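A single chain, nothing else alongside it, follows as structure tokens in the form predicted on its own.
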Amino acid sequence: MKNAVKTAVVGLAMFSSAMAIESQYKDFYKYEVLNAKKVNVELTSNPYAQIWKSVPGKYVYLYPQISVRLNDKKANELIAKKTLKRALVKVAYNNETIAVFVQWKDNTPSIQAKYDTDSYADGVSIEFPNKFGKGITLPYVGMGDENHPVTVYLQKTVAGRDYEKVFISEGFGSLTEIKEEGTSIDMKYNKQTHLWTAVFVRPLKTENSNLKAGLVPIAFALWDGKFAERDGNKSLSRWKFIRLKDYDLDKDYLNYVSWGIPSKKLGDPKRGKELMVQNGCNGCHRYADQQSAPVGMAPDLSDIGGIANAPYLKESIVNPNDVIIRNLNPNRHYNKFANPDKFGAYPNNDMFTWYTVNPDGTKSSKMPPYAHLSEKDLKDIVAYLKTLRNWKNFK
């Protein structure tokens, strides 16, 4: 009898502790966490499988990615006409496999013609960091970075072929296709509801990443062929987090990823904007009404609040060398004040490269660390950056 009472007390204490954690981080759970459902059936990539009717979902919002400018005048002109995208996401898992359901509205489905370079496909992708957890910072959400590679799962609508791909990525232009046993993707369009639905299935543990954890980062991307979207021209979510209740929740990691949520309680955005001007951020970055920096000198921050998490923004300010974003098309800028080579070509203008290469081959960000800022300063700046969600300022 005593053992039974002791067991009950311990169980109650553990339950109370779990409830306390849930309460302490209620805003983080509400806005950033996708609760996965444990099932005892085989998971398939069929978007119309019966199982999805019983799995709860949550809407994820995706913003046009404009960190970099494409070499496509028409595509750039279409950016201001884009709208915020919303996708319904559901997650299910069993002992060995995880499945991610993504569904979004599209009144103009696009299929890329097999031999046409002027038509573009609708598509969807998800990505997971190859390493995550205590002491590991979040990767750049736009396909990772050299210090934090990600695995990307991609499905696009290309006529005459099943365009299903898995990549390892370390940033723009670094996709390396891999074959991953046990992975499948399917994507279907419903003409009556005007909904695309895709399901991604992969093993919980692969050669490159192990998702058997209490909190798993995941990010989403959508391509709309109507807007000539392809490659880095897409809509992108910030990192979200899947809660797998079968696995232990690392409190330190939870503290890290939930920092600054909700941003409206973090700091003073008005003061944060003033601090950014005082510290010269507008000398390199373009954002909101600060448009004097040369185009392409540094990432455009006009929608950074939608696609970047608060802890990522904080680290980018304090330690910019941790996550270094690769330039997209760095060869578009030339130094015409330098001597051309024997073929008449001018060298690249290094002012538009976002990093320097050290003698040992590693890269250092050209952005200096702002470690001198106080905690209040950082909170105010990040609170302001989180308000930047208007891609229509992109010029």
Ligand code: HEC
Given for the second form:
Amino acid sequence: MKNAVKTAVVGLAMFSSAMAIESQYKDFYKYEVLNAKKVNVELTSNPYAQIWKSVPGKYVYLYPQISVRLNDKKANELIAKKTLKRALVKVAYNNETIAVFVQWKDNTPSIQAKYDTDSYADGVSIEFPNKFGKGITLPYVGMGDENHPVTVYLQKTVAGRDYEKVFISEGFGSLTEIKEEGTSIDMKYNKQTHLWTAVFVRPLKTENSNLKAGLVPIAFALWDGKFAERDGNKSLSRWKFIRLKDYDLDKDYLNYVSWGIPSKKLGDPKRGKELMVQNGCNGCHRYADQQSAPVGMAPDLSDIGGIANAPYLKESIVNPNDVIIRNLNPNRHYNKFANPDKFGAYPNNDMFTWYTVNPDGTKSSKMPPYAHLSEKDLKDIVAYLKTLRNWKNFK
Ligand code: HEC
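What I would like now is the form predicted together with the named molecule, since the data block earlier showed the form predicted on its own; can you produce it?
Full assembly next; the chain just shown is listed first.
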């Protein structure tokens, strides 16, 4: 090839890959990034504070959490009746503090009566990974995992008391309540607009996490008392990212979290679906029209496209041991073929625990690693998983 032509071809290739990266960033910023506004005033948790009028917001979508099932038939049956939730989110910060504003519509506000265990409260929570940044993979979005603890801020509406809690969490059922100085949360309902508004305030830097960074992961959860929601039964967003302009943006981290965006351009979802069957994913997981795996054997993937980020999905397939999801309620499956103990209780059926515990106490996922798959195969599978956004398939 003549040199001039060669240069032109190489130049064109470089140009088009630069374009691909630009579009990756563009869509990432448009859909996944919450631009925080720097202010020079004190930030409070008052939902009606004047300051929020001048902070721009963005809508975040929340999907019913179904990967991990609750042991409550009635509550589970309500899942198909739920609708996609949308919350308006705004973020402000000053030199020391960050404030997150969350507002959502609810025509049936539910306040849990003090002594009534059959009524469930509306609630809202946000979570931050305790560690994030270059080289650190995203936690399981449903409250973290052992390798990736998160800090969770929770506000619920319980009559007669301010139900406000901060937890360190390593996954469902492993919450440690902590006291965090400088943190406050408030949640108010407006009967005219039917809007709940909550504001979370915390120091940028705490004992457990330092949010002084250019890009900070955050995820949101809402509980709707009307649907008997509590614990893991809730609506959940995927990881979103707060842009704090005062701090440097780490390009490597940006590349990592924006991988696979937009998912429509990532690969061929039709081929991805076929690959999942060829690789036996449907032997353990239920999703879309693949409903033959035993219920509870592995997370239900019917809704994974809304809740999970593309880089997380890729890692889940290549290296399942990085994030091990705690099964919410493993004790409810018994092995009735085994001998009962002296109290007449049957041992657990191991088929429904999602990990094995190694002699050194570490855990291994029951899912085999698929590290042998080619980059193209992985992209096609992730492109397919991203199309799964229908909790109505949950059975
Ligand atoms: C032998 C059973 C088994 C097979 C086969 C299997 N998985 Fe899994 N998978 C699991 C279990 C158990 C978990 C939960 C434990 C963990 O976090 O690794 C899981 C977790 C996942 C998650 C994370 C789910 C979430 O809610 O965050 C994804 C995504 C996933 N698998 C995709 C796949 C894909 C794609 C395939 C095929 C290429 C596959 N799995 C094959 C058992 C399996």
